[in-house]
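Just the one chain here, the form predicted on its own, laid out as structure tokens.
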Amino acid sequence: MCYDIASATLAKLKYAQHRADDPEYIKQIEDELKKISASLHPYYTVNGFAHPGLLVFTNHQPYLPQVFSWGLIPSWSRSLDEAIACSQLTINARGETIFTKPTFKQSARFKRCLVYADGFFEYFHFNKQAYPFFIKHPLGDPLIFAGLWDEWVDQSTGVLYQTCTIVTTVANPLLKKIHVKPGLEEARMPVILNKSEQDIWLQTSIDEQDSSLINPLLKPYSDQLLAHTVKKLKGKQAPGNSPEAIMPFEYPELALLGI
């Protein structure tokens, strides 16, 4: 669930407006998006998998935009392949058991964050095909994740690693209808925060009663959404990193079924 977005293009910083409503803030964060372009290049489809760097907001630094590779590295990995072996389960984390869970249970309560994408990717499965859908705002805004974060150091070489993951929860109607697999337990979505719930969500831990506060906010998102069918995004065909990876394409076969 959720391990293809489109992440970032930076063409409108709309970023800076949902962050903050000071017009100095939001100068601040502009300069600080248009520092960081460099480095967080346009993903139109990236997999989760290939650990690309994401646009976050740490609760640490609530108004600086920062750019963290996806999958989280818990701080006490103890060596560099348990790091890397760890990332590659971490792209997402289940919102009910964030506070449990050893590998996200300390950066749910400390080191919580943002995460900015255009939209997300969910895949329908129908006659052992796999059809993809790109989901967006419907204004063309950003969508904000709840995620988590954390930081590790390669004791060996010093390097520092930053780290995020997205939150799920369960699927709203929109996402039932399309997260749709054989085998599949439940249909799963990101949490997605409006402004209100974004300003908590960054909320500094200090006592075990957080998760009172949190766990309100870890629901299907409930405002609107659009969705619409893409080319597939694997195979010869595959438009790749490119704008038409996220124009709309359809599939006679699935307008059969009413989808």
Contents of the next structure:
Amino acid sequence: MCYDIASATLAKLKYAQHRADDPEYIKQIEDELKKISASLHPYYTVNGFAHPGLLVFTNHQPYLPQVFSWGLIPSWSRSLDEAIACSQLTINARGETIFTKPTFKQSARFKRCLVYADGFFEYFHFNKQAYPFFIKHPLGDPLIFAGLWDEWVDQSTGVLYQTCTIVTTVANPLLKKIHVKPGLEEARMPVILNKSEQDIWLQTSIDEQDSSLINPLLKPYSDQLLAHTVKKLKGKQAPGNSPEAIMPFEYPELALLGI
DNA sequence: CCAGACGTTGTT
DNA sequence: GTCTGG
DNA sequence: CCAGACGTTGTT
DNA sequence: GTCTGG
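Would you mind generating the form predicted in complex with the DNA now that we have the form predicted on its own?
Next comes the full complex, this chain leading.
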């Protein structure tokens, strides 16, 4: 599951260096990031249901940073109502079925992207309370999620909607430990790609129909991640969209659990 | 064949 | 307890 | 997914 | 656009 993420502006320039090795590409990406910075709001925490604009690199323009709304709207949507209703249910896409589900099939084959984030949140449930953990890269590098994108034009207004979804897979050991909830059978996590996997994910030109290169990428992240509890993301005591949202915050009642 | 759905997480 | 909104 | 509401009649 | 249910 991946419904809450962080993606703050200060880190955005750093993202450029992770997308490219060539200094010329890095410069190009940084320049473009400055241009689109007005639409790249800093998110220390943001929920998928708010459909924020996320920083993506698509297979069509692998070195062009773009802002796509979170919650995929398929190109065949027939009305704004239908499109909005759909986007509530396409915040995530199950990696196991992206090549078969009608909503994702075309995107899985032709419209893949990288979604950049500082980290994501997952809840640990204890005593009927939900304790949010922030999960991030040990060195503070961006986490790069496997994403799908699509474009839909509202025929009644002519407005173009560029949207994306984050692909999920089964949880790795760390996320299994965090994502504990009574009755929960299968914990999940976003697909996080390393450098070489990112390049493969964006390679849709070789054989568009061949999923055998892509399916091996849809697995739990095996490198190290860091996790710590943070203040509640929502509700009266929540710090809201501020740096405090991702700062470590201890819950005394969890101290003895060894979490 | 047409009409209508097309999804996730977590749930029973 | 259960549904809805975000 | 979690947080918060969950109702009526009639009022400002 | 593409799949499923009837």
